[in-house]
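As structure tokens, one chain now follows by itself in the form predicted alone.
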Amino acid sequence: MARILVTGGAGFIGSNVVDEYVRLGHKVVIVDNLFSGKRENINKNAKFYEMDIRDKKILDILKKEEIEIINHHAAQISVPDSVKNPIFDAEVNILGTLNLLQCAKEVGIKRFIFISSGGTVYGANAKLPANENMPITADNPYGISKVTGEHYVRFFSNQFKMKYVILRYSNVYGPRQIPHGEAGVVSIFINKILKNEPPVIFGEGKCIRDYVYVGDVARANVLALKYATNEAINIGTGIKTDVNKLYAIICKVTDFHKKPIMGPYREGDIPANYLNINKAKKVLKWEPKINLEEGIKRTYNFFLKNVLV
């Protein structure tokens, strides 16, 4: 069993990953500043430090807890927010990652799992489905910060022999998802439906995305502890779904019948993105198990019992 630090472990995806690590018997330490993470998401069997990833004191935590593996989920997660405030995005996503890598180097971390964005790093003009051999030519600040993080991870690996895995997520959804930003569209829609209000659909609902269930994503993070050394791997479904179809599925699951409000395209939005996951199947020995309708059912049932904010 490994001693693992999960940054962002109180957040939507990170907390689901922590739960899976704990379930399998790993010793898990969480670092989260609770900017978007929630205290109630923290696994009771993990040790929690309320701290920003830019804090130099993370080095002390790595030493004290004898951490062997870092799983880096903490980030500024919103594409529209990155467009509005690119400096803050860079401070968190680039400088925060760099601080973690520097601290990891100091203690000889065995493996660094970096969470990147398959939805943005390939850019708006990528040939779809995007695969890992394509150029990473992000064209919004969030994607640029993730590409930069990937480059720094590779630099530290080459320079200091640190093993790494880069997981490039498509649009992750599921229990604990916050109704915030483009990536939170499933929970945004469910939040509105629970209030009996029609949601706003931007870009006439034509934006195409690849929606992957958080439980499948957590399983990929388990496999990344062992497989795909020094590789970048797409984590998605390979299935393209536009927002109108997504809303139709959510309406079917929730028995909701109000028409949505149509809004304009938003700054920074990529018109279409979905991922080729052949490498994940081959190298990581992973593929998704939960289809979109089943995942939405699980997500809706979770939010029926838990208040969204």
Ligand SMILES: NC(=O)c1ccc[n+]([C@@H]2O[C@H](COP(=O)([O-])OP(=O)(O)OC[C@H]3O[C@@H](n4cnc5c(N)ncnc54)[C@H](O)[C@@H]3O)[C@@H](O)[C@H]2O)c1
Second form
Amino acid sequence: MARILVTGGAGFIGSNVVDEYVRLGHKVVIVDNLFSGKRENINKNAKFYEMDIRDKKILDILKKEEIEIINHHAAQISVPDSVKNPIFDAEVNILGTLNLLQCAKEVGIKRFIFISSGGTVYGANAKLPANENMPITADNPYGISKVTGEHYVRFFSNQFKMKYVILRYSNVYGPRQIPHGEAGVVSIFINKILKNEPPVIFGEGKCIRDYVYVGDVARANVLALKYATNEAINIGTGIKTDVNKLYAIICKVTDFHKKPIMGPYREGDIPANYLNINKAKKVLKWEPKINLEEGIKRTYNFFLKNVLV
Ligand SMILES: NC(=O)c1ccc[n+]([C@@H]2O[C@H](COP(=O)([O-])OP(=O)(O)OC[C@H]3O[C@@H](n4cnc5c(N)ncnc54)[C@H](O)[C@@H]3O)[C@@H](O)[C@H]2O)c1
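Now that we've seen the form predicted alone, could you pull up the form predicted in complex with this ligand?
Zooming out: every chain and molecule, the one shown earlier first.
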């Protein structure tokens, strides 16, 4: 069993990863400053440090807890916020990652799992489905910070013999996703429906995305403890779903019959993004198991019991 630090372990995806690691018997330590994460997401059997990833005291935690593996989920995740405040985005996502890598180097961390964004790093003009051999580029500060983080991870790995895995997620959805902002459309729609209000669909509902269930993503993080050494891997389904289809499935699951409100195209929304996941199947021995309807049922059941504000 490994001693693992999960940054962002109070957040949506990170907390689901922590639950899976704890369930399998790993010793888990969480670092999270609760910027968007929530105390109630924190697994009782993990040790929690309320700390910023930019804090130099991370080194003390790595030493004290004898951490062997770092799984780095903490981030500023909003694209519009990164456009409004690129310096803050870079401070958290670039300098925070760099601080972790420096600390990791000091204590000789065996493996660094870095979470990147398959929906962003291939750029708006990528040939779809995007695969890992395509050049990584970026169209906004959030994307630039993820691309830069990937480069730093590779640099530290080459220089200091630290092993790494980069996981490039598509659109992740599931229990605990916060229904705010521009991301998390599944949770936004479900939470509107729970209030008996029709959601707004932008751009005629034609935007295509690749929706992957958070439980499948957590399983990929388990496999990344062992497989896919020094590789960047797409984690998605490879399945194209437009927003109209997504809404139809959500309406079926929730037995909701109101027509959505049709809104304008949103600036910056790329028309389509989905990922080629052949590499994940081959080197990570992973593929998604939960289809969209089943994942939406599980997410709906979560929100029925947990109203997020
Ligand atoms: N949600 C998606 O569809 C998606 C897709 C691609 C990549 N990702 C990546 O997955 C990771 C997790 O995203 P999420 O959707 O769970 O978001 P989230 O906001 O729920 O999780 C981020 C966590 O990081 C913490 N955090 C933020 N700044 C911090 C700091 N300076 N120091 C310590 N902790 C800090 C937050 O409090 C939160 O708990 C992020 O790296 C994100 O970029 C998410």
